[in-house]
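To begin, one chain is listed below as structure tokens, in the form predicted on its own.
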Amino acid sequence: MTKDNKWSLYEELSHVEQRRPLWETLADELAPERVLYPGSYVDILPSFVFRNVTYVDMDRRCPAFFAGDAVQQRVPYSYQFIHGDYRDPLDIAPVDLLLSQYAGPISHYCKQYVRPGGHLLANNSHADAGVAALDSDWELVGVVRGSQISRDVEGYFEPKPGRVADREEMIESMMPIGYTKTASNYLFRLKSTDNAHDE
């Protein structure tokens, strides 16, 4: 794959550009020094906003993309790529912000890398926001609409009638349930890691 083709692999993912305003809001409000993005695929956009990002993905195309000159010459901030499964142990320093976007129960497997008081941003595409909401180590502190974060979290994660929120089932199936009130993303704060990585 040529240098230009490596970069075009990213440019084909036009939907990631839509997240830039949200990343900028998180940078402004949380000022994270270290960010962990498991299941990132080739979404390098956070490194245009956050100064130190670790990406983790097992797709075979990712190592060449992240190592390519086309990426290294354009990305303004420091980044690290780990080629592997985020469910396996990662040799990284504690992070301030964990990103979970369309990649499974990241809040469960990766909260051990988040410093106390650090944050998780998760959508519920693969049930991860629902998993975090049932984890006593995480506290819901914000909901996202557009690129803005609202601190009014009352009423979220109440299952629709007839639905049951089972954390272990959601971790295993990665299938979300229906809730009476939803948002595009949810912001959690890590209270404790005493029970981190229970399996």
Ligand SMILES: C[S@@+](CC[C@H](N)C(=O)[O-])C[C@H]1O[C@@H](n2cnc3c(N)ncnc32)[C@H](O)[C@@H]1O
Second form
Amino acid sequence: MTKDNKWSLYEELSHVEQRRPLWETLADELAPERVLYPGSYVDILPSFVFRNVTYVDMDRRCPAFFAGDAVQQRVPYSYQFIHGDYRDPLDIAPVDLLLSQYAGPISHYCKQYVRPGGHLLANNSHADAGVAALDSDWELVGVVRGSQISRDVEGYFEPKPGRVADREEMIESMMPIGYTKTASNYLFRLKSTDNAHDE
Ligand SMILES: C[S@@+](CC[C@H](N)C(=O)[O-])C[C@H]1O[C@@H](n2cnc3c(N)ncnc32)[C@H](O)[C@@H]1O
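Show the other one: the form predicted together with the ligand, since we just had the form predicted on its own.
Next comes the full complex, and the chain you just saw is listed first.
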């Protein structure tokens, strides 16, 4: 595979460019120094906005992509790539922002790498926002409207009639349940150590 062919893996991800305004909003509002993106595949776009991103993915195509000259020549900021399973222990310093996009229950397995007061941006495609909403360590502090973050979080994560929100079941199945009120992405804050285990 040539260097340019490695970059073409990214170009095939036509949907990810749409998230650039949201990453810019998060950069403006949270100013995260360190970002963790498990299940990234080859979505390198955050490294055009955030200054230090660690990517984790187990796909066999990722190591060559992230190590390739085509990527390193384009990306303006520092990044690291870990080829592995995010459910396994990872050698990662505490981060300010955890990204969870279409890649399973990251809020559960990678919460340990977020500093107290740090944030999680999750969608619910693989039920991860629902998993986080049932985790008392995470507090819902925003919902994404377009590329903006609304701080009006009332009424979210109430199951539709007949649906049951079972955290363990959602982690296992990665299947979202229906809620009466939804958003494209949800912003959670990790509670401080003092009250993180309040039930
Ligand atoms: C549907 S893709 C999403 C890619 C990217 N987040 C996006 O929004 O375009 C899911 C990715 O998560 C990765 N993945 C799923 N489970 C994983 C795990 N336990 N550890 C590491 N990577 C995982 C897969 O290898 C795949 O590349």
